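Take a look at this single chain in structure tokens; it is the form predicted on its own.
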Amino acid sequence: MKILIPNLGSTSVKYRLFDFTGGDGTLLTRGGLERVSDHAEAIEQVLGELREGGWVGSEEDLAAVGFKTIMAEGRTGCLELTPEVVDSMEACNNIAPAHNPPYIRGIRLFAEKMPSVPLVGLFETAFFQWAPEASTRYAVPQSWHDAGVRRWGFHGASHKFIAERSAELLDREDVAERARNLYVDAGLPVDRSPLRVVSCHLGGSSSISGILNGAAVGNSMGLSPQSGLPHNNRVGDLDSMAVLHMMRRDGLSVDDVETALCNEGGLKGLSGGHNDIRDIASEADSGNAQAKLALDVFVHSARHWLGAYFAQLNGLDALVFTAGIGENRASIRAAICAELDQLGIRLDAEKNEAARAEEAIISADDSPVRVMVIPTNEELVVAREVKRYLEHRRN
């Protein structure tokens, strides 16, 4: 059983091909294209690479194409991407303008080019289905809540992978099994004491989740991927009255506000124009006060959410860093963990400096909380859930 997982950006198409023949998912090949101006041509090129490499002879060789879909109005979970489901995704374009449109475009192109292949999406909101209602509700009028205005949470595939893998590394197979089977049976028992994990997905887009026994208790993102920590050029959390204030003060239109919040804010807005953490760190090291402030605000926000989930979980067993910044920036990890020894978080400076995009324990030997770096694997999570969906559909 071969499952193709494309990752569709506004100007990029990346992919991984998995084989589930007799196993839990073997990565056969991966690739991608940058600076894409025509997604139809890019998808055709991807399919050509798979054929030329001998990985796929025809569309009959693919059991499905799986997508890490973001959100859809009134829907979540792992779903076949029928025209009705795609239409419900389109209804959320204004909430996720940088994410939903390229996925919708790509899904429709794949449907045209491979009409006999099932298209299945695992929505980023799915992992947060079991979060307590108190952590998902905004204090808005009931009519707003009924319209879907709530904390949905995102980066679900990444946080689910961390839930599984951290439990395995902590020798908690009972929790790992529950995390792997969460979408099938969220009621699987835990044999021993609760396992409490905070997962820090830090990258161009960042979020932090509290995880109890393999299931999320909340996520720093809310209604949209716009919220939570400051992102590369998206503002993150913001008092809602700020939008009305700036519209009235400067006569800004809705489009003006959207551009400011989605393209000119975040680390870019704080640092004076840089949205890549490497450039910001370099500028900060050179004495750029704005760049240093951007790093400080990012770290402050991460510590805020770490503290929130520490309280909600009544302590921690593990703190995990993942994604581009989390896996590669030792200085950011050190800043987030600084002076948290009273919470049981004690970093080993040498281990932390040595850890680069590979699994590692970076806490001191006497640290009550295990601090880890775990490279995420969102595509594998999507592929596994697509496989499970296909098997369930056959039964």
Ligand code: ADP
Given for the second form:
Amino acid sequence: MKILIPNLGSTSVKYRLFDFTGGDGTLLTRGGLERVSDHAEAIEQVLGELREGGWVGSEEDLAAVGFKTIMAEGRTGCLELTPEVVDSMEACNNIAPAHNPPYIRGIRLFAEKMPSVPLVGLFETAFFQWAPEASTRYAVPQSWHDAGVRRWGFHGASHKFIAERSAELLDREDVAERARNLYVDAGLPVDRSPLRVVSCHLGGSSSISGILNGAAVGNSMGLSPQSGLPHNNRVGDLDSMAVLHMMRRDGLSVDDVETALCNEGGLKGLSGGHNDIRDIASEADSGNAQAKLALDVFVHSARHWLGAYFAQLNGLDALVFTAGIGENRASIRAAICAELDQLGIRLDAEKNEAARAEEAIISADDSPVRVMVIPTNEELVVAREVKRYLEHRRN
Ligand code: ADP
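Switching conditions: you have the form predicted on its own, so give me the form predicted in complex with the ligand.
Next comes the full complex, and the chain you just saw is listed first.
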């Protein structure tokens, strides 16, 4: 059973192809294109690559195409991407303008090119379905809440992978089993003491989740993937009065505000134009004070959310770093963990320096909280849920 998982960015099309014949998901091949301007052409090229490589001869070779879909109005979970579901995604385009439109475009293109292949989406909001209502509710008038203004949480596939894998690495098979089966049976009990994990997905966009016994208790992103930590070019948390103040003071239009907060904010806004942490770090190293401040704001925000979930979870068993920055930037990990010994977090400086894009424990042997680097595998989480969806549909 082969399942193709395309990852559709605003300027990239990447993919991984998994095979589930007799197993839990083997990666057959992966690839992709950067600097894409025409998604239709890029998807055609990807399908061509898969044909030439002998991976996918015809539509019949694919059990499904699975998408890491972002959000849809009034729905979440793992769903077949019927035209109605895609319409409900489109209703959220104003909320996630950088994320939803490329997926909608891609899904429609696949539906045209492969009409007989089921298209299934695992929504990024799905992992947060069991978070307590107090953590998902904004203090807005009821009519706003009824219009869907609430915290959803994002990066669900990544945080779910961390929930599963951290439990496996901590020898908590009971919790790993619960995390793996969350979407079919969230009621699975755990055998031993609660397992409390904070997952830091730090990348082009960043979010932090508290995870109790394999299920999220919350996420730093809210209504949209815009809030929480500063992102590469998106603002992160901001007082809502700032929007009104700038509109009234400078006569900004809605589009001006969107550009400022969604394209010119975040690390780019702070650093004076750089949105890649590698460039910001080298600028900071050569004495650029704005770049140094950008790093400091990022670290401060990460510690803020780490502290929030430390309190919600009544302590911590493991702190996990993942995604581009979390997996690769030892200096950011060290800054986030600095002077947290009173909370039981003590890094081993050498292990931290050595850990790069591979699983590693980077805390000191006597640290009460295990600090880990775990490369995320969002596509595998999506592929497994899609497979499960297909099996249930057949039964
Ligand atoms: P996205 O959220 O777009 O998937 P990534 O998870 O790849 O992005 O994270 C992008 C960020 O991670 C960038 O700021 C980049 O500098 C950083 N990053 C990615 N790979 C590396 C690497 N090998 N070394 C250092 N930093 C990296």
